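A single chain comes next, written as structure tokens; it is the form predicted on its own.
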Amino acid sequence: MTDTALIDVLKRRIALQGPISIADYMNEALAHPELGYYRKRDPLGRGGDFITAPEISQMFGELIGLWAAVTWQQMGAPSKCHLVELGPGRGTLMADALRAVKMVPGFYDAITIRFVETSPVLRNYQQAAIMPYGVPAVWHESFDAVPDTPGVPMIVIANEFFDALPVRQFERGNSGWCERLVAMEADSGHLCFVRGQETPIADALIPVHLRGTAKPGDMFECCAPAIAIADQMAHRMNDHGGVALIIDYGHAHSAFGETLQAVRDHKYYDVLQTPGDADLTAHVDFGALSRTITEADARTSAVLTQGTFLKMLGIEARAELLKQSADPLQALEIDSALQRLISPAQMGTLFKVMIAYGRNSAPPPCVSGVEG
């Protein structure tokens, strides 16, 4: 094993208050103040440890930006909206939505670009990426510290954010569930996973219609973090008006199994290897998502996969347009980036996507007739 000084610093913790965990140990590695992950590095493109959509093709966030523009005129063009995006990673996304809707009337006006992030390396590629389209941009530690403004509706884009939040699993046993913890092993001081005391308290985690399938063995994760910005997203958006668009990678219905990952230099890691040096992920709960907003009387469109949505707001034939200024290299690069973002054996169908909006409000585009 690779030792890091964030390793050092979960040892400690762990022989002062035993075993801690999967979420804790995810949030140190992930949001360590000096040593996290996303604290530190810049984690995206050939040279960083992952590559996103946006950073695929400009097809992406150009889309995105034009559907977050006709949502806008739907909402009857109001003369204040906050386009907030949860995780923008280098500004990519927005920086190609703002390029797409500079003619649309109003909207530049109306929008003030509210970006949730962590990390002071990214905010500033964030900052140089909108810089050019002179629109007014404000940084949030959270989603939380987005205003909650009365009369100014919100449109709300998060691509490859929930898969980040830290989750806890817990392991069916025999006469009820045990959470799974970290641990370190006596003999190597190597960090480990344990199982903790079987108690019923934790059996209210697990969905109501899975409880009586499991098996023991079975695993089920779960989100406290990304079930309380859904709900706050919810009340938010039944209260002033809005719109989310959410899009990761991730499962339609809430089911058991282990999806906890770590990437390290576009490779799969042990996820305890290198805590600090390698991202975590786990795949999205979409329909835990859905309950939660749905329970708080929004609602919330079916989940599509990204190929179904991305070919509804017009991809190809946007392939198509770029492809006639391009010469043959780039005319092959665009075909390469659409078939890596829609493709079935690629992103197409693993990525997922659901649109949630407020109880009062009109269902936005590429809703209509596929409701949840």
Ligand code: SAH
The other form holds:
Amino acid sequence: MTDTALIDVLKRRIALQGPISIADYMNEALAHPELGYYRKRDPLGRGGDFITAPEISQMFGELIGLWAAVTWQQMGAPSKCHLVELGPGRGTLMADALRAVKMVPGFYDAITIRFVETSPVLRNYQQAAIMPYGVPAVWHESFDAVPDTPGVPMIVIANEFFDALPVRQFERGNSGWCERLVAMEADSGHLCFVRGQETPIADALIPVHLRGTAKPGDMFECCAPAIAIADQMAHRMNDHGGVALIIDYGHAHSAFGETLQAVRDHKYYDVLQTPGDADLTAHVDFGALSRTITEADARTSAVLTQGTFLKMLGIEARAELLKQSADPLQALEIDSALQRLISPAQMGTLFKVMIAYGRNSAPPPCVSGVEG
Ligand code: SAH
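Can you return the structure of this protein in the form predicted together with the named molecule rather than the form predicted on its own?
Every component of the complex follows; first up is the chain already shown.
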């Protein structure tokens, strides 16, 4: 095992306090103020650990930009609008979006970009990426720090943000649920998973339709910060108008299963091996987000696949247009990026899209069916 300084911090904490939850472990590994994964580096791009849709092709951000501009027009082209992006990475999606909507009358003047980003490294990239467009931008540490301004609606974009939020894991024992924890092996001093005492907490967190169906060994994940953000978003969208576009890998309906994973240098890693030096994510439970939003009396679309969503936005026609001014090598690259984004064998099916909107807002483009 490669020891990092963060692993020593975690071991000290466990030695003093006993085993910690998976959420505490994820939180330290990703967001420790000095040693957390997202605090130290640019995980995207060349030499990074993983690649995201906006980094694969400019088409992704361009189409989302057009979607946002049409959404704004359908809201009645309000003179002020918060364009919020959660976890904007290198700012590529926003830069491509802004370039695509340059000609939409009034949109640039109406929007203030609000980036929710904890990483100082990535904030610098974001600032540089959007600089050419001259649109005002403000950075916030968390979604609840985005101003809740009466009369100002918001359009929220979140691509691969929710998967980075910490989950708790619960494992079904013979008679009840136990929280899965991270402990330290007495002999080796290595971090390991252990099963905690039975706890009634999970029973309350598991959705009603799954209760009573669990078998011993089943795992259930719950992402409290995601639920809190979805709830807050729903209330704000109801109060001031608004729409949110959530794209991530995950499942359309809540289910049992373990999805926590570590990725480093484009390869899967042992989750406990290099905290702070590997990205840790869990699949997004779109069922839980949708329930939270509809329970707050806001609206959600059906969960679409990324492939379906991008085709609805016209990605194939956009690719053809780009190819008209491309040389043969570039044309091949455009086709391969298109397939990467929409093909079921690649990101097309694993990645899901959900659109949420306030109860007084018109359904935005691509809301094909309303749930809840
Ligand atoms: N949306 C971008 C980047 C995805 S990576 C893209 O598609 O390329 C995840 C992003 O979320 C990074 O910008 C990371 O710094 C940010 N992030 C992770 N945890 C966060 C948190 N708790 N609060 C705010 N931003 C966070």
